[in-house]
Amino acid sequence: MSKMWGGRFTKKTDPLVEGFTKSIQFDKKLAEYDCIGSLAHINVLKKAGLLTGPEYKKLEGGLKSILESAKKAPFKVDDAFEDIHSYIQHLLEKKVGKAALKLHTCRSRNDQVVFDTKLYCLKNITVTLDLLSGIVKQLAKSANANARQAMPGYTHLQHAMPVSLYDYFGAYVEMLSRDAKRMSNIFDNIEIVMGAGALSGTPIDSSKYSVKMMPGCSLCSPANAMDAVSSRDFIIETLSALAIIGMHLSRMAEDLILWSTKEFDFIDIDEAFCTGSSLMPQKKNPDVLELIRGNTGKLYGNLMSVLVMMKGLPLSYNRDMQLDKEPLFSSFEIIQQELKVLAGLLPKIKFKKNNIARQLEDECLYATDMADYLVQKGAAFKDAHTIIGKLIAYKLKSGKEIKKMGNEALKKFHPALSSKVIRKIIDPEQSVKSKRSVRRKKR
């Protein structure tokens, strides 16, 4: 196994060191992007006069052949190699011979790995955005399909006020739409550069690094070579955005888990997305949603691991930075898997509208509506709050329904209250309609 370095060394690397430092077991995921980067690099070398026409053609053909293999899953690698860069160099040498020895001219793996990782991020941000878009559309569809369905709204996980399912789903549409915008901004901020060398640039003129590689992606030289090889803020931003998506999906999963319990019993989750118990025959568990909730810890951990790894590193490149890729790969894979699962699960949720309607019979849900009514009749809100609070306390102590109280009993609390007024107020659809401050978007 040949290395991309070693001339200065007189001893073989200890096998323990080789095993400890190698990264090919995970950076093999960058094979496709490494080939794309090498194709761009030989274009630069040709423009700089450092490759002859025949050499360029040989290298181009060899790299394109390896690229085709790298695009096919699984791309088999030899784990004995130090990293994916040295393995592709080895494959190229086997294909084109001595011409491959010129591939690493004016190039460092410090520069190379940043290029590869940025291209990986661009591709996977695009995939994630497509999956996010599908979930947002499904949530909007569910919102529209249940636009007139009211349900209890909660604060502190206690009955608060009636809300619409349209607004409930709409809340997650807003969250995930912001997530998509956040990911799009990161995509736009990632600049694909080459020419930083190890840390100080290369002898090739910066203009030669202007290469159009693919639609929407152009190569340029770095504004600062040390920044190019030693900054990982694009990874940290990506991990942060993925962690926030994970948090939003976890909250949604938790709502669905609660709604599926016997205590709530608002929804039925399709059996195809549930599991059973090895002991209890009756069980139908929302394991998928629980794992979405649980994976959030991994996403947070991935972000924190890279933040902590970077916090004390002097300029420029340090080998610690090798540890940025596993968290990045992990977070993308977790979020993409979760979005794919939710895309199948969400359309098959069935709402148990009769059970929801029973929960909406809780008269305490309409206490704020009663207080608002008294305000409209001239009462100060503090006084209205106290009056309705006493009415609720009387209801709970006496066991009497407010709807069934006569005019005489209601007017003891306030002259504007009557059985006719109360019947009108204690209505979930009316309660939802009465809230006019929200600028509801069409979905």
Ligand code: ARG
Contents of the next structure:
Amino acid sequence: MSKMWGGRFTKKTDPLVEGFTKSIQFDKKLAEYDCIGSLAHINVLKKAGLLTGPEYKKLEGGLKSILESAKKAPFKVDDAFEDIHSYIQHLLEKKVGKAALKLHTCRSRNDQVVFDTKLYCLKNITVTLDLLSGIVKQLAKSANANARQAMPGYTHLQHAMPVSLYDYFGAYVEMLSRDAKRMSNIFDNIEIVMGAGALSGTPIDSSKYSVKMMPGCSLCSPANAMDAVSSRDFIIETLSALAIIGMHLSRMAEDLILWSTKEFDFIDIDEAFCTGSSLMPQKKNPDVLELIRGNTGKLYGNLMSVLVMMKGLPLSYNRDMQLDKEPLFSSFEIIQQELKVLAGLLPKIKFKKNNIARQLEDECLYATDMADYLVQKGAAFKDAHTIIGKLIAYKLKSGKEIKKMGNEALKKFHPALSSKVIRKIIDPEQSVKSKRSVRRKKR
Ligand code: ARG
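What would the structure be for the form predicted in complex with the named molecule, rather than the form predicted on its own?
What follows is the whole complex; the chain from before opens it.
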């Protein structure tokens, strides 16, 4: 096994050091992007007159065939190599012989690894955006399918005011649409550069680095080589955006877990998306949703580990940066898996409308509507708040329903109150409709 370095060493690397420093076990995921980078690089070398036509052809043929196998997962690698860059160099030497020794002209793995990781991000942001758009569409569908279904809305997890399932799902449509925008902005900010060398550039004229790599993606030389090899803010931004998506999905998971409990009993989650208990025969558990909630810890941890790893690193490249890849891969995998599993689970949720309707009978949910009614009748809101507060306190103490109190009792609280008015106010659909300040979008 040949290394990409070693000339100045007289001793063999200690096997413990080999094992401790290698990254091939995880950076093999970059194989495809490494080949694409090398194909762009040989273009630069050819333009700069550093490769002959036949050498270029040989290298191109070799790299393209490695690229083909790298695209077919799983790409088998030899774990004895230090990293994916050394392994592909080795494969190329085996395929095309001596010409491969020119591949690493005017480049460094420091430059290469950033290039590969940026391409990996672009690809995976695209995949994630596709999955996100599927979920957003599904949520909009659920919103429309249940457009008129009211439900109790909560603050502090206590009955607050009626809301609609349209608005509930709409809330997540808004959150996830912002997430998609955030991810697209990150995509747009990632600049694909090459030519930083190890840290100070290469002798090749920067104009030669203007290379078309693939549709929608071109290469240029960096504005600053030290920045190019040693900045990882694109990874931190990506991890942050993924952590935020995870947080949103976790909140939705928590709602659905609560709604599937005997205590709420608002929804039924399809059996195919639940698991059982090895001891308690009756159990149908929402493990999928619990894992979505639990994964948030990993997503935040991944973001934190890269933020902390980068803090205080002197310019420019340091080997610490090798540790950015596992958290990045992990966060993308988690979010993509979560979005895939939710795409199956969400459309199969069944709403138990009778149980929801029973909760909507709680007259306390309409207390604010009653106060708003008194305001319409000329009361100051603070007074209306106190009057309805007293009415609620009386109801709770006496156990009487406000609906059944009769005009005489109601008018003691405020002359504008009557059974007829109360019956009109205690209506979930009416309550939702009466909130006109929201620009409800068509979904
Ligand atoms: N495996 C390294 C990384 O991920 C690649 C760059 C290695 N560069 C070096 N000078 N040792 O960061």
